[in-house]
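This document starts with one chain, in the form predicted on its own, laid out as structure tokens.
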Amino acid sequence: MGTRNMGNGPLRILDSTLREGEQFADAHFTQADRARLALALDASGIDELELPSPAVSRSATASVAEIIQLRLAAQVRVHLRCHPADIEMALAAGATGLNLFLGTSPALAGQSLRRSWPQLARQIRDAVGLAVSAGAFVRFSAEDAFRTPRPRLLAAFDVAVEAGARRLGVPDTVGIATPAMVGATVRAVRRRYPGLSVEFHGHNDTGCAVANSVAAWEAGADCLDVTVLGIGERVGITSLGGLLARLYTLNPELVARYRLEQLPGLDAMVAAMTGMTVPFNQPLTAAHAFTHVAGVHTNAVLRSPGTYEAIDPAVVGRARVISVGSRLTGRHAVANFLAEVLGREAAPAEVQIATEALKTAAEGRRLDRAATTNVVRAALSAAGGN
């Protein structure tokens, strides 16, 4: 099964950990833990990365220098305000690919910003103007799109691509949008915009934040923004994992060239760096992601992966698990597991025997590999067998 994209171009996912990342609340990444990260995820594929401002702080400065030198294969894209000051850091520190962005919705505008729409128009206009006219690709996001007017919202991007911006931001700011409400707004930034690139950054308040990127992709936007592990502001954003995952169920060859293998390194990594562990939902690298338990799913699984496996573990550089050490497992599952353990195929006696002896174990707890060998060798033995 594959789907449709709108747009003009193949997708291309930003990765912003490094930006959007840091403003999670957990998040303290050192000067090296920047750079080891930005190599990582060049590895993996990811087609551009998002750095912070160097306006944010003096490591903030110190890291887009050192992370531009690196000559990655991946775009590197910094992130800033609408203040020519900001803009001006950037490109002494050699970036080339400027991601401005400006609340443009009434809560921030108004209330926040505390600019009319004049005030705005001509921010947008100058800044976009200054970093075009230095040379570099702009992108301009209009912050909280989703509670932003449709014809404010239009307006904004109409002054920013006549000062030449080359890439429009829908950014889901405070996660409040549907599939349905990413679809309409991405279509008709498309249709009024169809020569330019089209981004979406969808936060996770409401958990929407990957089918929100789908909807988007679907729509005709040709970038996504991402974190390993869905890392951010408040509860974060749509995860790498989750999206490739997402996307490979739709069509494999849409994530084809990203090396999808590296993803238990990336979210062990950035996990390690925050200080948490993976997530136990976390697509495709959770601790138990691949991991089956209840009889009628192991018995399926045995015959057939794909009845209860939407991407075969492989795929990740995984093993699929056929847990017996729980009150659910089925004689299936504890046959399998007897064949390990023994070294050849059990007789149905054993197999009923060490089931029934795992079921009863098991009543309290779960047992890991250890202790589910040991229950199935005493209740063996005690009933005269190996």
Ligand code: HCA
Given for the second form:
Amino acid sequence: MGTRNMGNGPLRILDSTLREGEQFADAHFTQADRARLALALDASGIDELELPSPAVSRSATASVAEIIQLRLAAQVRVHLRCHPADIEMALAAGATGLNLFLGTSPALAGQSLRRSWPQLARQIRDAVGLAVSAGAFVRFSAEDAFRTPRPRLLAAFDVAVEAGARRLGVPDTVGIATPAMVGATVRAVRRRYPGLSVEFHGHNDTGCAVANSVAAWEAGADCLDVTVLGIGERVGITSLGGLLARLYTLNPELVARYRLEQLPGLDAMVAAMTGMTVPFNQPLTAAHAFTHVAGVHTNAVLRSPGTYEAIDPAVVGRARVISVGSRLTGRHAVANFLAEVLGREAAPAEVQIATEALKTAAEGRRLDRAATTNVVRAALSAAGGN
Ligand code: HCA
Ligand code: CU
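Output the structure of the form predicted in complex with 3-hydroxy-3-carboxy-adipic acid (HCA); the preceding block shows the form predicted on its own.
Starting with the chain above, the whole complex follows.
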């Protein structure tokens, strides 16, 4: 796969940590947090940043203006309902990229908004028209696209395109799409509007977010939404790290312009801002993302890291860890560890003694590095060594 997919433009990553991410139940960013995060995302080479509507709160109004004034290299998009007042507020704050959205599924448009199709169509036409006439770059997104019947979805997009929208968003708002469903919808949208940009935003309610984002890219979407750590409503959306890991393993060139070594810092920053630790299963940045435990694995990895690693930890500025503090440890890992502790190669007998001692000590608990060192030193000195 090249850096372009089915005829679309180069990949663009849109980070929505400041918008979708702040909808995470434990996220309460201060204005200073938001600016710090915007600068860090910009420094890592993210193409676009999505900000909340200035209409949502007074601090959001201030943050939108402040971040626009930072004049980042990343393009700033402001996320807005199709309401004239929201659009006016964003324009007043200096926004030039407007991400408009409106629920088009029966669940959202019918039950919650109680709107008929002609009313929805008028609302889309008026909002997109207003934003376009102000000279903004306008994206129109059909919220709950995957529970919107295809003819309705395309009819909504037709209205938006006719009114001047340049990008179409197909969000999987409740996280129910499969990669095949995402591929089919994105392909249909691309076929109908060949010159326009297509954006995908996938929620992770069924664990498919990263896979769905990549399916969207393969089918011709050029803009993929993420948040740092994947935070967002409920269980959130595609994580930046998950997407980068996925794309890197497809083709490192796809993500060559992002500063991958900054990812651990970004994930740690957002974890701290939301009062959590980086989740144990976060690709690339989890505490044990590059830790090898079982003897079969450590033996193979010591000989050739690629045996059990999808990505070299150095890509994100990390180091691999060969764990020896478990009852599953193996002699090769212990020999490697002893060489570090003793500052010389260990004799076969020493490796044997240390391996047995570690397996016994780790029977009841996992040993950290300090405990591992103590067990090894005690065993060797009891055996009359050092
Ligand atoms: C929301 C819904 C949204 C919008 C996505 C988009 C979704 O929380 O406002 O604008 O493309 O998941 O549908 O995040
Ligand atoms: Cu969302």
